[in-house]
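Below sits a lone chain in structure tokens, taken as the form predicted on its own.
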Amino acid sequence: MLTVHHLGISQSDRIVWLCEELEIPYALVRYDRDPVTRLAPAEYKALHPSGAAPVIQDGDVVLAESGAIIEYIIAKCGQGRLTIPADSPEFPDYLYWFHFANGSIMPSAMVGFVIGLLGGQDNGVAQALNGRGDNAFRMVDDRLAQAPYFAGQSFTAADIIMLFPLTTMRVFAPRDLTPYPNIRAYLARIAERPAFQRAMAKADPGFTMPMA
């Protein structure tokens, strides 16, 4: 059986949600963050050389990286669900936003967060890097003004991987969503999904995800 190793309040909530959307059997092993460092505990870091969440096990396969895990599970268990065929007009948008999550919006947000911690907000380089984060959120809001989901009319794995930088990541890299009405409306739609509700109840019971 597929085992999802979930680090509390982390990117691995994506994988729990994916399994719930697909309604596939899986075992969930949950790990709390170190109370002092707030990082992954030693037993989680030992699961994979990356030392980071998420991690899954499937027989002899131990796999890390959100995008790789999502593609692996969909290829093995999805039966065509939560993805877009290559001949669909929505396929380019599906691909773009699937990779935008970890390739653009998350790095820009975390760079801005680190710059803030280092007190470097006033120099030109810091302002330029922070501007990338602002631009990324504007792009997301513009996209969600055009379509209900990132790929278009269909809910897909692009939504699953994109949700983390819009929600849980804001625990670590705060961002006010007041200027982004389409993101806020999107998050309200996602919050109504039964599979999302089940996933969050299992992955992080008692945690209030910043959905607005």
Ligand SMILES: N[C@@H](CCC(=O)N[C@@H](CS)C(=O)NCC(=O)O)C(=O)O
Given for the second form:
Amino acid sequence: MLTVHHLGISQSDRIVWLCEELEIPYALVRYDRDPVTRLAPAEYKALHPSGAAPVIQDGDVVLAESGAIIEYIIAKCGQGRLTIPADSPEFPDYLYWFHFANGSIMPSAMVGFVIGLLGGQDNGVAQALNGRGDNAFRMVDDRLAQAPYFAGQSFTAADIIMLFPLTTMRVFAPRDLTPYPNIRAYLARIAERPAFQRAMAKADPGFTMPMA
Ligand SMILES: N[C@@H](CCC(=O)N[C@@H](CS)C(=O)NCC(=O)O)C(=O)O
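Taking the form predicted on its own as the starting point, write out the structure of the form predicted in complex with the ligand.
Then the entire complex follows, led off by the chain already shown.
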């Protein structure tokens, strides 16, 4: 049985959502953040040397890192679902946006978060770094003007990994979505998915994810 270790209000909600979309059996173990530091509690940090969420266990396998976990579960349990075959014209977009999530938009949002924690920095470096976040959101909005989902016509794991920076990450690094009508329409589409609704009810009951 697959076990998903979920840290409250974190990127591990991606894995709960993935399991719900695939309708596979899994055990969910939920951990609250430390009330003072807002970091993962000691028992979560003991799960994997990374000390960060998400972490899964599958028999003897203990795996961290969102992208690796998503690829692992899809390869083991997906039976071809939520991915795009290499011979499809949508394959390059699938790969690009899957990796854009943790390779580009998340780092830019983290920089915005840290600059905010430092009380905002009024200098050229901070402006240039914040500009990366602006550019990432503009690129996402442009992509969603062209296609309903990141890979194209099909909902895939690229959508699952991309949602967190568009939603929960904005709790930590605020971003107004008014200039991004295509992102707003996309979030409304995702909010209607029954598997997404089930996942959020299980992962973070009581938390209102910013979906607009
Ligand atoms: N690139 C990693 C990032 C992991 C990460 O930073 N997770 C955050 C939650 S969003 C975390 O565990 N924070 C609590 C802590 O560092 O103690 C992934 O996608 O798995």
